[in-house]
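Just one chain is shown here, as structure tokens, and it is the form predicted on its own.
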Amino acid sequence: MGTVFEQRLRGLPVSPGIAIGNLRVEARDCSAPLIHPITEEELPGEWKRFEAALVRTEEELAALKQRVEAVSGATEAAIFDAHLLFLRDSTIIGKLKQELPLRMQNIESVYYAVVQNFMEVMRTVDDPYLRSRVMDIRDVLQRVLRNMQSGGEVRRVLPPVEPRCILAAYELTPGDTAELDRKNVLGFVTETGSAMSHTAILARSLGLPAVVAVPRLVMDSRTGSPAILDGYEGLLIINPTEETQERYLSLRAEREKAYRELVEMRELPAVTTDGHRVHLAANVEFAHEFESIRRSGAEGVGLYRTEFFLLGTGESMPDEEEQYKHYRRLVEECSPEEVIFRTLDAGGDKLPFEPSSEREDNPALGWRGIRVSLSRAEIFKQQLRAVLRASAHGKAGVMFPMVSGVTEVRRTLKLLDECREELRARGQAYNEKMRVGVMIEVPSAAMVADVLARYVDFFSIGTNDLTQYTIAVDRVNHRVAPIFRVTHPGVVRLMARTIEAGIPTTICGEMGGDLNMLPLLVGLGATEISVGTHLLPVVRVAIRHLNYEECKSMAQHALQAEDSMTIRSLSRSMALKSYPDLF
């Protein structure tokens, strides 16, 4: 047996942390099922298993079509008709009938080979429409294989993983990331991706070490190989030497000890050295995070992203009663602190499984956020009534995404008033003084913040989208991602204009968790910062080392700066001076 050498693959670090374990490699599209031989007597049973999987997949697709129709309408849901047609495609079934007796292997492995071959042919055709259908075929393939492997009882985008592994994949969607088994997946590394993708953001929110954009990752990795994932430096080390392993074990222990010490300070308020108070809240996506809210010392939830609950399964959307129970649980667990529910932020790149029969050239500028909700008023009102009812059991607030101007706010508030009337008529309780806010993610909203402030109680600045829309940079496009800078003077001035409107303003985007940017945010006058629960202990201690008056003075200089690098340098210099040990 030849000597095994340590191999280092470098990518882009997107979520800090160190993971040590064996690799689990997922190739492009979906993993090949295990192959085992079959006998001639087993052929009828194999066909029976396959047919049962097709029936389960048909039921699954029909339910998904119904769910999407409720959110997006019949036209968009019709895309699943193509999925259903491919499921029973005579060419594929005919080829499978031909290959199965020749190969004499379990039917899912033969089906996988037949469909993969078909997909490779599709990728080579000149017609862009046909090439785009490869993703639809991939989805059908995954569903059939999953239903054959699990009997339809387990729904996973990714197959079950071995205990304590590092997942290496060609790509992971936000949905894939959301469904990762946190008990078994120590971290992940992908061949594609960017620091500002929603997959990366979710990794940070979940506290999973992650590295993306590693060239030839799938080709150069092998399942079962011992590995170290360094989410600080952007390294995947395969077959690490004993010396490397010892160094990383020591480094991980040091980092974990330092973090535990920060967590022990969770009862301390986020107050600057000269007495300025900043409210610290948590960004939350999943029910399993609820218990970590108090443990992290969060002062409530500044952003609960409801779309992962509403559209996170293959089933139909939860109705009003289901939503109410779910929201009520979170409100009661956080009491007496407040929970801010962001209404469904569907469309665009956030829900990659949301189909569209009409391709949007610029989905980020298209049908998404509050636009989807206002066009599906009854679905929207279900959610509004559920949040209102939950507000009777503790402090709850609601905010609306992708608002571009006052007309959308007026229409939304009118629907909210209708929901209040309906609940009164039913005799169902709600908090008459529940706070209402809007997300500031679109430059036009920031420009009219003084007008919007007359209608709502608070703002929440989504720094990622505000940056993307202000400087016209797609944050997940690797060609332009290097010029995605939250410290662009135009972005910083829009943030200042929003805060100057005079109502409480939260920073709920990624910028809030960046220690380099905290002095700027505090100096601009943000009243609250909301970040992932695992970041809260670090952000709290950092704020306690800042001087508010110094931050204010620095922020005024930043507002006069001509370029993003100057602004970043001003804020970073103050951060390094104030809390060097946190870096």
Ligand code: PEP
Given for the second form:
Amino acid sequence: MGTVFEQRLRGLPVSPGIAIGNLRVEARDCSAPLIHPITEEELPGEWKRFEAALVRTEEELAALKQRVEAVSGATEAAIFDAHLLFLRDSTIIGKLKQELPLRMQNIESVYYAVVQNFMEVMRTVDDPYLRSRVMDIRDVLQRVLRNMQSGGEVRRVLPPVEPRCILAAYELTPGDTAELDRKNVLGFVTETGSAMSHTAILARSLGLPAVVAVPRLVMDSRTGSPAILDGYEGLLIINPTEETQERYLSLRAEREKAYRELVEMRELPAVTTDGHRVHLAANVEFAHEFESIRRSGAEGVGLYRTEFFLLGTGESMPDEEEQYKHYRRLVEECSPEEVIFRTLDAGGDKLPFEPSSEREDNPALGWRGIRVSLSRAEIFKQQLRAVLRASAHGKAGVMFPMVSGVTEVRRTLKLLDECREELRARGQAYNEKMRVGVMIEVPSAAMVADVLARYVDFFSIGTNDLTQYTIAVDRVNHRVAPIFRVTHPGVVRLMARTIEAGIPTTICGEMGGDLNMLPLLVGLGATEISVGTHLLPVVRVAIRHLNYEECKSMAQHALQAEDSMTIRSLSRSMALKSYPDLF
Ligand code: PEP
Ligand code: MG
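Taking the form predicted on its own as the starting point, write out the structure of the form predicted in complex with ligand PEP.
Now the complete complex, all chains and molecules, led by this one.
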């Protein structure tokens, strides 16, 4: 074996921490297969399977071409000639012949990696026509893979992993992430993804270092290579030298010490230097996090994303009784602080409500959030009754995701009233004064915040979706991640408009955990900030270094600014001046 060199791959840091272990590579995307090793004897069989899939794909494409020709004419049908040519492309097949005996993995995973690499090259060519062919290639790739899988087993979950590994995957869905074997996976890195995706949010709440959007990750990494994942800087270091390893071991020790010191200050309130108090709560996704709420010093839970509890197991949804017990446990754990239960937010880029529900062309604009709940009123009411019953055992509140206007709020409040009546009839206790809120994450809701404020007790601004919908930038698409700007003046003005409606307003999106953004959020007048438990200690100390009057006047300037960079640098400058040591 030749000399092994240290290799550094750069991506987007989405969850802090340092993982040191061996790589485990998973080369699938939504339709791509999992990797498994093969033996010498299995090689001919692999080629046979591949050849059979090519033949099936050829037949499929020829039939498609005929259909299109009959309906639209020969010119339109000719696009499938390019598909057919690519299917037997000698460069691809040649590369596959070269790579398969080197990698000794199932042929579809090698084919996938080879074609991905080819597409990457195509994306960089100057000729726009050739660039636009990437979609055709992807189409062929998916057809071949599907035709290979349909004969065999299609596994949904990730296979078991070796102890102490760093998972390197083309893509991880929120479902994959929730199911990760946490004993053995030290961190993960993906080729796709963005900071606002649910996968990234889950990594943070699982406390797993994570880096996303690493170009050529799957092509450049090999299972078993020693590696370091730096979730602070967004780096994957493959085959680190001894010197690099030592540096990272001491860096990790230093970071952990600094974090412990911040946690020790958990009893101190989040109050600015001029006496302005900000309520600080936790965002929670999983039951195992319940214990860390108190340890982080959170003043209750500002956002409990109930979808992972309701849909995350892959089994049938817990009924009212099970939900009640689970919610009650959390409420009692946090008492006397309040727990805000966000009702099921299914669909979009999250877990689907029904696995077999029909495919949507625009899931982000489709059947998700409160729309799902309102169209499944009986299931929705089970959750509402469970939360109401839990409210008798401490302090609970409820809020609704993806509300776009007052009609949904009226319909929801009516269902909530029906639930109260049903509980009264059953003789079951609940808190009459349980607070009710609405998430502000759709621009239309922010625009009518003054109207909504007449109906509910509080708002909670979901900056992840509010940004996505205001500037029409998909929060999970890594290609547009650089223009996902939470400080876009359009977003900041909608936030200000929401807060001006005059009812208590929490910031529960990821923006609340960004040290650069805290001066702006405090200055706009957010009454509460809710962030992942691991971020809470640093957010608390940061707020204690801010001056409220200065933040307010900076926020007024920000509201006059023309672009996102100006707003960002106004807030960041104040953050750097106020707590330089926390970065
Ligand atoms: C948000 O959209 O900002 C939010 C907090 O909700 P989620 O990330 O769960 O969509
Ligand atoms: Mg949201």
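Here the rigid core means the biggest group of C-alpha atoms that line up within 1.5 Å when the two forms are laid on top of each other. Numbering follows the first chain given and starts at 1. This one's a predicted model, so the numbers in the text were calculated from it and none came from an experiment.
A movement of the C-alpha atom of Gln556 falling short of 2 angstroms is seen between the two forms when the two forms are aligned on their rigid core. Residue displacement note: Ala526 has its CA displaced by under 2 Å between the two forms (rigid core superposed). Here Asn106 counts as shifted, since its C-alpha moves by at least 2 Å between the two forms after the core is aligned. With the core fitted, the CA of Pro44 sits 23.9 Å away from its counterpart between the two forms.
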